[in-house]
Each structure stands twice: as structure tokens, then as C-alpha cells.
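Have a look below at one chain only, the form predicted on its own, in C-alpha cells format.
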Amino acid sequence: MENSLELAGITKAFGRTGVLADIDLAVQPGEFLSLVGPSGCGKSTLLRIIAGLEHQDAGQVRIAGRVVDRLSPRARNIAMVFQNYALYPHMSASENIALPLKVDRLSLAERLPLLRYLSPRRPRIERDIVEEVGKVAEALQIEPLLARKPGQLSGGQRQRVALARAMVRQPSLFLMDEPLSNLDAQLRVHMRDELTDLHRRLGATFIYVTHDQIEAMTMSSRIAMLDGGQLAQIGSPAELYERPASLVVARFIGSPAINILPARLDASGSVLVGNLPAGLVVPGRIAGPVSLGLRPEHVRLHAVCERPMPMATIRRSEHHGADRLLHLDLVEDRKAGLIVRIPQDDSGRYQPGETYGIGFAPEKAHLFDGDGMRMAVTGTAPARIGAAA
């Protein structure tokens, strides 16, 4: 309970523009929860409301079971790491890290250049602060950097200093607003590992905002996806990837993106791609257009088609290390593209301009109704025409 977070009915608008609508969210102590979603979905605004930097129009924020809506950011016992790190350029790394402790423990007079020497307790407090700064610097392996100013540090080093400043207060919650977005690709991968390891060592509760779904998938205990100011889905990375609740979630989660093929339900509840049965049955639903989702790794290409299958032609291929991505166009609908992930060792079998039958295992397919919501597939067609063997 000590590091828990509960949001109940959080609603926020800026003027006539609604940003968040009735957000309910519970974060357990020690969780690493990522807030993801497209730009403008409200994730940074929600983080700022948790921090107390913005005030919601309705709803409650509870930290460790206590309502904190009327508390200042400082009184909420949280630490926030910003995208730009927010380090003071005229202070050394050590001074930046020590600043929140000095503000908490020393009076204004004790922090003034001349009056501070009149305080008998100041030397003891400052010794304690130096010791605590040293401990957190050792944990993040930045001891050699403590005398440097931010302008003398690399992006990764500045991020570690910002993390140290957050850690030194031993907060209830760590709030992070896209802290890796200013780093190059190689350093982002390295810092993802460091943050994951830091979370495991501290056992603290992390709320992490990112637009990068790969960061969220690799680091999080759970992911909460926002869309249009509403909570689209919350669950483990595997749940959002394997059972997306909507077309919006399916398209956002996964790299490369999921394939979405136009399909329809016939009167018997069978799913058809073009005029070919896809091997899926949804009884009790009204006939009409639906969307069929296939992850790139679940699509199979068949050079010899023993049964009718949708056909697609390879347009180009991309080298991705151990994998290769094939980009195809459906023969019957050139506007419907398809991406297939194959092992690099198999890439010699497939060349641009070649046409193949498209197959898949029905249990790996995702089906969405006309409103973009997930449909429960309650059976598979006996013939499984068009499905991979």
C-alpha cells in the first residue's frame, strides 16, 4: 500500500478541448506501469496530474491510500524525471542531486550565503546530505561525474544525474515523462536496461510515459494505453500484444505493425477475405464488414496452394538482422498491403515480383467489428480454407 497509486474518474479539459475522460487506474506497489498512446492522447497530462503540476476537473488521486488532490507536488512524496532532465546548468552534478534534500532539510536562512554560517545544525545536515548523494551516485555509477556541470556531461550521463536527483529523496513514486526520447538509438537501448535494473533493485513504483511502444513492451510490468483521452486497454505487454481489445490497440502495439485485412461476415457467421473463407466463425453476429488482424510473424506464404487462398505479390524486402520483412500487395486489392516476418536464413526463397498464397493459423488471428472492437471467435470452420496447415 505504501507505494500504491489510485486514479478515480480523472477528467481534464483545457477550455473546450477535452483531454482526459473518466480515467480509472490502480497501480500496485513495486509495479512498472507505462502510459502509452499516440501524440495528444493525454498521457503526459495524466502524469502531471499525478505529480500535482496540473489539477483535474473531476476525480481523485490517491497515493498510498491517501487523497492528495489538495497537496502540492512537494508534499506528495514523488519524484519526476523530465524529458529535458531539468538540471540547473550553473550547478555541478553533485549540487543538482543534493538540491531537493537541501530544500527539504534546511531553512531559507540556512541556505543563504552569509546567514547559513550562523546555524549550528547546518554542518551536520550538510554532511548527511553529502553522504546520501555519494550513496546514490555509487548506485548509478556516476561518482566520477559529481564535480562536472551538465554542459560537460553526455545525454546518458545527464539522465543518470536526473535519476540520482529523483532517487535521493526516496519517494513513494517515480514519474518519468519520456526520459529517453533525447538519446540516440543505441544509448536508448542501453538506458532501457539500466532503468529496468534500477526498478528491480529499488523495488519502487514507476509510472513511465512514452510514445515508444518498444520501450513499454520491454520494460513494463503492465501497460496502460490511452486513446483520445480514454483508457483503451490495460494489461501485461503480452496481453496487449496477443489479445488487443480494439483495432486502435492492435495497430499501436507491435513492431512492425499488425496487418489489417478487410473482411466480412456472411449470414452463417463465417469470415471471408474476398470470397474465400478465412477459417473463422463468429455465430450470432449480424453479417457485415469486419477487420482481420494478422501479426507479421503469423503469416505463412505458400508457393503451391492446395486449396483456395488470397494471393499476394512481394513488392520489396527489408533486412532486419536475424529477420527479414517482406512487403506484399494483395492481388485482389492492391491498396491492402501485407508485411510478413521471416527468418533471415529463409530470405533466399522469396524474391520481389513473386506471388504466393497467404495462409495463417486461425487461432493466431484477431477479428474486429465495424466499430473497431475485438470480436470473440467462438469456433473455426471445419474446412479451414485459406488457413495455414
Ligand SMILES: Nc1ncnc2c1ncn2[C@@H]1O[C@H](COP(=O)(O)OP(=O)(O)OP(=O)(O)O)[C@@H](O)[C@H]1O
Given for the second form:
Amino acid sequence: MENSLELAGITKAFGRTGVLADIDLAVQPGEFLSLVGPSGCGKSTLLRIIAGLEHQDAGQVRIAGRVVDRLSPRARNIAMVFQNYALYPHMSASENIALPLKVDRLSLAERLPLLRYLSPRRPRIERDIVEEVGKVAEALQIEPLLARKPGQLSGGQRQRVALARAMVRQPSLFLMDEPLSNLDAQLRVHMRDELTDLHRRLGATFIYVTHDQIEAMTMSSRIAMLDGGQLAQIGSPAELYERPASLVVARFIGSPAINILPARLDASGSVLVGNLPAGLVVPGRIAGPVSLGLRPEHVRLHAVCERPMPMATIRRSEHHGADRLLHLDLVEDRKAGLIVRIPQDDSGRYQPGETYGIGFAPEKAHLFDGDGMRMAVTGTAPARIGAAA
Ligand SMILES: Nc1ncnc2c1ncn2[C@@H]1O[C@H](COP(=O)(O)OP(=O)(O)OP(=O)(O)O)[C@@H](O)[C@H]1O
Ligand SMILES: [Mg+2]
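Same protein, different state: after the form predicted on its own, show the form predicted in complex with the ligand.
Now the full complex is given, and it begins with the chain already shown.
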């Protein structure tokens, strides 16, 4: 309970533009929850509401079981780390980190250049602060940098100083808004590890906004996806990957992205791609357009087809280390392409220009209705279509 977070019915509009509509979310103590979604969907707005930097039109924010809606950002004791670090350029790293503690513990007069020397308690408080800054700096391994100004630090070092400043008040809830997006690719990977490690060591609750689905997949205990002002889905990375609740989620999670093939349900409930049966049956649904989702690693290419099946021609083959990515065009529908991930293979198979049957294990297929919502596949055609190549 200590550092849990609950949102109940959070609603927010800017003028006439609705941004968040009735968001309910419960974050467990110590959880690492990533908040993802397309640009402009309200991720930053939701974080700012939790932090108290923005006020919701309706709904409640509860931290550790307590309603905090009337508390100032400072009183909520939340750490917020932004993408642009927001360090003071004229202060050294240690002064930047110490600032929140000074604001908390010293009066305005005690912080003024001349008056401060009149305060009898100031030296003791400042000694404590130096000690606490030292501890945080040690945890983040930035002790050698403490005397430097932000302008003398690299992007990753600045990010660590910003983190240190957020950590120094020992908050139990960390809100991070794309904290790594200003870093180069290599440093991002490194900081990803550091943040995961920090989360483990602190045992604090992290809410982490990112555009980067790989970051979300690798770091989080759960991912919440926001779309159109609502939570499209919340679950473990594996749940979102294996059972996306909608086309939007399916498309967002996974790299390369899931293949979405335009398809159709016929009157018997059979799924057709082009005019050919794809091997899936969904009885009891009204005939009409659907979308068939196949992850790149779940497509099977058949050189020999035992029955009519959708065919595709390889346009390009890319070397990706251990894997190869094949880009194919559907023969039936030239506009629809798909990407297939196969293990690297030196037998000379799968050359551009070759045509294969498109198959898959039925339990690996995702089917979405005309509104983009996941459909249960209630029946399947024989488990394997065609013979393996
Ligand atoms: N202060 C504001 N006044 C008016 N509109 C705003 C304000 N802040 C945000 N918005 C609008 O609210 C919507 C949500 O913005 P928000 O910054 O929360 O999105 P986001 O999901 O963080 O996007 P991004 O991924 O690009 O950072 C956007 O349409 C934005 O233009
Ligand atoms: Mg944002």
C-alpha cells in the first residue's frame, strides 16, 4: 500500500479538446509500469495530473491509499524526471541535486547569501544535506562529476544528475516522461539497464512514459497503452504481445510491426485472404471485413501447397544478424505486403522473386473485427495448411 497509486475516473479536457476520458488505473507498490501510446494521446498530461502539476476535471488520484488531489506537487513527494532534465545551468551538479532538500529544510532567509550566516541551525542542516547528496551520488556513480556545471556534462551524465535530484527526497513514486529520448542509441541501452537496476534497488514504484516500445517491453512489469483518451489495454509485456486487445495495440507492440492482412469472413465463418481460405474459422459471426494479424516470426512459408492458400512473392531479403527479414508482396493483393522473420539460413532458399504459400499455426493468428477489436477464434481448420517447405 505504501507506494501504490490509484486513478479513478480521471477526465481532462483542454478547452473543448477532450484528452483523457474516465481513466481507471491501479499501480501496485514497487511496480514498473510503462505508459505508451501515440503522440498527443495524453501520456504527459496524465503524469502531470498525478504529480499535481495539472488539475483533472473529474476523478481522483490516490497515493498510498490517500486522496492527494488537494496536495501541492511538493507535498505529494513524487519524483518527476523529464526528457529535457531541466537542470539549472549556473549551478553545479551537487547544488542542483541539493536544491530540493534546501527548499524543504531551510527558510528563504536561511538560503539568502548574507542572512544565512545568522541562522544557528543552518550549518547542521547543510552538513546533513551534503551527506545525503553524497549518498545519492554514490548510488548513481556520479561523485566525480559533482563539482561540474550541467554544460560540462554529457547527455547521459546530465540525465543521471537529474535522476539524483529526483531521488534525493526519497520519494516512493517516480514519474518519468521519456527520460531517455535525448540520448543516443548506445547510451539509451546503457541507461535502460541502469534504470531497471535502480528500480530493483529502490523498490519504488515507477511510472515510465515512452514512445519506444522496446523500452516498454524490456523494462516494465506491466504496460498500459493509452489511445483516444482511454486505456486501450493494460497487461504484462507478454500479454500485450501475445493477446493484443485491438489493432491499435497489436500495431504498437512488436518490432518489426505485426503484419495486418485485409481479410473477410464468409457466410460459413471461414476467414478468406483474397479469395483463399486462410485456415481459420469463426462461426457465429456476421460475414464482413476483418483483419488478420500475424507476427513476423509466426508466418510459415510453404513451397508446396496441399490446398489453395494465399501466396506471396519475396521482394527483398535483409540480413539482421541471427535472423533474416523477408519482405513479401501478396500475389492476390499487390498492395498488401508482409514481413517474415526466419532464422539465418545458408541453404540459398528464400531468394527475391520466389513465391511461397502463406501459412501459420492457427493459435498464433490474431483476428480483429471491423472496429479493430480482437475476435476470439473459436474454431480452426486443420492445424497445418500445406506441407512445410
Ligand atoms: N496546456 C495545454 N493546453 C492545451 N492543450 C494541451 C495542453 N497540454 C497538452 N495539450 C493537448 O493535449 C493533448 C495531449 O497532450 P500530451 O502532452 O499529454 O500528449 P503526449 O501523449 O504526452 O504526447 P507526446 O508523445 O507527443 O509527448 C495534445 O493534443 C496536446 O496538444
Ligand atoms: Mg508527452
